[in-house]
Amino acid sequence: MRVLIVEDSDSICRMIEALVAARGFEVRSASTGARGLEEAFAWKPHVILLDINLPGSYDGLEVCTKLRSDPGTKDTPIIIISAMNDDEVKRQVIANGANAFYEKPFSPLALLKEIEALAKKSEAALKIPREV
């Protein structure tokens, strides 16, 4: 499975990398909303992991609804990791699309159970049945 992390802090995206990593997952990382978008488009990845702060042109929330009106990744599970955590926050998250919300800091456990099962159904949704 392929998880696309798109983090500007390098010790949390390190830390996530080697969490999925660990657990034998393909793993590649973005630090501007630009470079994560194109990263999404060109890799199709099972799961994405985006930050809302993010420096550069587009911040988390603009990529996470540019994914879901995309064709190719509408449907690509987004969970979003970010310190900000007011309501407004999490129902702009939410209203952009995303699967899961964490905040900052996480466990990792809970954030690596999340996704496996999002990968999983990610996966699962890609499978084309065998005609008999």
Second form
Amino acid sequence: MRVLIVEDSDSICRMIEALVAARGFEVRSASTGARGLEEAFAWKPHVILLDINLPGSYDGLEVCTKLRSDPGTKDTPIIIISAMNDDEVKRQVIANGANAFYEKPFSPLALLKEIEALAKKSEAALKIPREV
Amino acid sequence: MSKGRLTRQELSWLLTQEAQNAAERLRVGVQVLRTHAPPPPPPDVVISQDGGGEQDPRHHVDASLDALDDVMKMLSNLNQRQSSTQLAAAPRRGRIDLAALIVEVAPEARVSIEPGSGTEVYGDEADFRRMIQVLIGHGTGEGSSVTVRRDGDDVRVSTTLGPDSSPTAGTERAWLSRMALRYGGRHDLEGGNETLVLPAEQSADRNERDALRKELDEARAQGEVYARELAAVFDRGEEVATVSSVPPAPGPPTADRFATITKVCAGVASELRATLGPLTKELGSLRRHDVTDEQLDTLRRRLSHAQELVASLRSIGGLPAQELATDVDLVEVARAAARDGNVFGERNQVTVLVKASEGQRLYVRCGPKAVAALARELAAHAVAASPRGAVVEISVSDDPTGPRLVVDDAGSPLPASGRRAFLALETHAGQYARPSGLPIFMAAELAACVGARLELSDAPAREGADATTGPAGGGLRVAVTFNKT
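The form predicted together with the partner chain, contrasted with the form predicted alone above:
Following is the full complex, with the preceding chain placed first.
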């Protein structure tokens, strides 16, 4: 299963990569919203982990909206990971189509469980063949 | 590259950004119009398109906006690639002194450098060079005046505007504004001056430091959570390993067998207790009938023997049928068995010794109560079999076949031909001048239950053996070999 991480903090990104890759998932990462969108449209991940504070033209919320408006990614589960933890942000995140919100620092095992559950659903729903 | 004018690539970048903004605004505008628009006309008044098919005009608007988005996306990607190519070819990225760059770019310009704490900025030299070229191009022409100065956290580069004759000046200012924004600064047009305000290098440093510190804090906090959960996983992992490696008895048949043994032992113990209990009273009455002390001693010895047997059976009868396996130190088991054996042996002056070096440890994985009972039974049998004053040896060794517990008694040897029957309790042990084989039978059953193998052989001849320590040829050796852990 494919997992895309869109996160500008290199260290957090590597931690998540290690966590997810150890579970046997294929992982790619992007450090900006634009790169994240490109990867999402081209690679078609089963789950997307998305930070809110991203440098560049698109922040996490905009990325989320754009992913939801594209037919290829409208059903892809999106897990938001952010240090911003006020209720308004969470409400906005869910309104923009995210499936889950994890506040930094997050529990790796809880996140892993969430990813596995969403990835299974996503795989069953999408049935996208892996690229050879 | 033209000195003052924008290149085709720079224009393309700027126009794409402008078009993207326009497209966004258009989409927002359409959304607003829709929310205020009257409801769509009924199907019969929908305008027919050429060739028939009734279509909602809103679909055309959506399709056009989507197409526009696609084009913008393509253009944006194109420019991203171009700018990354440019970056790769950029001569220098890092701390750039704008004052020095201005002197280099426009040697003919009158450059006034106001005193301050530095005019260095951080970024691509090529970008700053172009920005200065374009800015100076807007000046009063040849010999234009440029001022560069430090203003707090910013470096300001300004020029006095000349006659605005260039048709592309507006576009160039838009480009300058975008470039300044890209570097976290701004572009001002005020009065007769055009100014570029860029964050000073130290300030950029500070921002970067702040960003890095924030990232470090986040990473540290996240790392701590990782470490805590990892530790918890390890803890749980140990518990899981203990539980998963539990099965001391492989499969139900062995467990059933063990349960049968414990039931048998408990039953025998109960029976013997019932039979021997009244004997104490009987002994009292016998004494009143002038029974000799010798007869009484014999009776007492028998009684003690029976009580020991009862105790032994009771202890086995009380063993848990499905004991959890743990790491058991065989040396410690041997020492405990020797202690018990010496209690039994005191009466006959038989000594039980353990042959093990100080600090020696040899672990086997099995039920601790079962293996303790096994060793105790072997020691008890060896004591009973050995003559007065003899020595029973218990040794522990790590053999290639597995850890071994060996008990050598000093009793009468048991011929190889009679061992199987002896072990199966099919023969009367007295014919070999040995005590009952019941303890060895129980030890063999216990060994089978913990996955070990019990073997009988001749005890080796002992150096310095004499009449008091037993026959030099040795008695019976009982060896129990455990599975390797």
